[in-house]
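Presented below, as structure tokens, is a lone chain in the form predicted in complex with the partner chain.
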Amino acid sequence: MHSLKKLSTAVAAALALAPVTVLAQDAAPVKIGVVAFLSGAAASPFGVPARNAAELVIELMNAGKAPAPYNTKGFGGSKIETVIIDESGGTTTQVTEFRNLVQRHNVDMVIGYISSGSCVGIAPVAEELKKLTNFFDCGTPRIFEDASYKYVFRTSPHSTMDNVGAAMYLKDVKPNMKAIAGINQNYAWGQDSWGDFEASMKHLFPKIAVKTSQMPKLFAGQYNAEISTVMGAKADVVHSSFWDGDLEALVLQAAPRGLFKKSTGVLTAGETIMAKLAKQIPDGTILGARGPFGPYAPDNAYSRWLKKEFQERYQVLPTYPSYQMAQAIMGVKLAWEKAQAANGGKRPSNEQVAAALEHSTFEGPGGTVKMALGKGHQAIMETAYGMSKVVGGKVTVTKVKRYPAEVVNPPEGVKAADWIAGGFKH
């Protein structure tokens, strides 16, 4: 017995460690839980933009100085706190993780999750915990056609839009294209992505051959035998869904070889390298900001907002990530709000609050964001395409193409593989 006295001693100090707080309701901030990659391979492109974007507007609403109607101090009135935690250490971590959020830090609400993964493993547990919870970034289209939810929300364009407006982009521009070829990584994201461009580009160009699908090992970094492979294929359209780290280094690597020169390439998520290989991305390459965002964001009074305090404090301009958990916090503010006007100023509970969100409908940096899907839980955007042009140095895009959201999103209760499968039909 004097072992287990021990041990359990041990164990009470264990915890002991971790830091409890409660905290009484009146008057309380709000605390929110920022969940988002500060480690490893995606903190630079999505994690550390998301977080810079969550601090700067979370401060800036805390001040009272977002545009109308985001322009009231905090969440109503109640001063927003921060905690933040890294995505990174895989799906059990992240559960642990939400469950101490939720339970030990009694956050009034979870904005966060990049990795699909993380969104898929999350969602029930938010539900389990009833804990209002926003995806801002994942893309899975897979989180509300498996199931349905109270407190789980995405605030983002899932990303079927992203390879379905490329494949209509193509259709408008290079109306006479044969052959496509995909390079994309071998993961989920890389396997829906080329899936549903490959789907969207059979209906969309019936004889269209597919020469060869590359799907290298994610964070491989070294791409020469698949860009042969590729070059080999000779087709007119180079499809890719590479990120960021692997994306510069396909990029870099097909640059000398001039892959993306003799086939056009296609790089849904090409935003967010733009800024820094001008000199590799010949012009006319296809870039995609998984949205409305960057390059592609409507001039309203939210984008210019968010492009002047964005580059300001961090010297550089916004990319979609920081759009996304931007509008993210955006959409949770106004329902919030509604949710307290609703309860008499008093404030509100996270059911008053997701009821609020529920097909919702507001404005944000990237335009409309419309909670049409999921049973009111899903956003759809509208999506846009263009071509790259170096004018001075730097990468701009060109004939950009606009598709509204209701186009390029199926409708609701259809999943999006088979709207896909069935022709885009509404």
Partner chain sequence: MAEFVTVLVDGIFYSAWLFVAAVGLTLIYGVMKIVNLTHGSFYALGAYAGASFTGAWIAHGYPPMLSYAVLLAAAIIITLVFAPLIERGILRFMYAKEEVVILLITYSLFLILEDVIKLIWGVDPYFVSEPYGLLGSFDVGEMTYPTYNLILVGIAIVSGSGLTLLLQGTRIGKLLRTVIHDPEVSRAMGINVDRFYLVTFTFGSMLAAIGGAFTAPTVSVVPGLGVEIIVLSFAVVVIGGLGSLPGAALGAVIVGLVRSATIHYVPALELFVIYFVMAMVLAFRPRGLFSLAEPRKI
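Now show me the form predicted on its own; what you just gave was the form predicted in complex with the partner chain.
Coming up is the bare chain, nothing alongside it.
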């Protein structure tokens, strides 16, 4: 009898604890692996602004202080936690770190990667491990043109848009140009960027002369030989998709020699140096921001929110890596909560969140994001270009022109190179 009473008490206690245990499981935090360059040449202009945006946006979301429809706390009421990883060290290192995020840290998803080389290496591993992964920046179109993925997404546009948009802008503002040259990094991003730009220019300017294409290695740091060659070519326009510290080094080394005064510079990722290198950027340099970010961002509730909160926290304006990171988090938050609602309010699986993100359209600090390519896994957006002008010691942009998403991106199922070669047909 005494034993039966003890058993009854134990069962009652277990039953009393059961609802608490279920609630605790339902309220478990959503753990996100965040990856960006935190050391090396890409940290200051790219990785740190992206990391800062991630920390800020997630903190505000956890407090329910984001604009609607992002104003629910965390992800569907669950607090967001992060594991932040440095992207430095090369692709092999990043693959190892990704496996650690999934298998050791047990993250629910990964948001990250600036380098196209990182993304090319990570995508098949993410698919192998069946872990939802959202690339927030890396630009090579090869990710979704060369393979199909279930778990891999990119909520930012790829580099084809940057370079088609740059060529169209030149057609609008410099219709009489005769020769181009390029300085781009010798890996996927630089090769794709120059290839798309050159092909676009040949279509829009059938008689254009390509004087030289210089391809130094990534993170080389010294570009005097390439600058000499390009200056000797005497092209009307010099195109560069340099980013990270390489872009800063190129501009600093080119400025004393007057490269971008003698030839119009087209810097497709140039927005990140506007504040830091104002004195070295000649008026009339064409600056891109990899989409409608920074000075090209629309005046909507999300861009006003991000600029205000970012500037108050860090005393600087967000640059496009910050916009892209914020946008990446916002996109997966909406997908998570849509999947959660469809799952009866229960925590969604990777597969359910992926299904919700596929082919979605959402609004962010850069405006409308359409997951229109790569079977619904690759975003398209509008883009904008303008010319630099120093006013009061600060670089502003003038002669801004905007190009709709469908004009500067290939249609679904068509490779960028084929689309450009075919004359941008839809």
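Positions refer to the first chain, counted from 1. C-alpha atoms forming the largest set that superposes within 1.5 Å between two forms make up the rigid core. All values derive from a computational prediction rather than experimental measurement.
If the two forms are fitted on the core, does G74 show a Cα displacement reaching 2 angstroms between the two forms?
False for G74: its C-alpha shift is below 2 Å.
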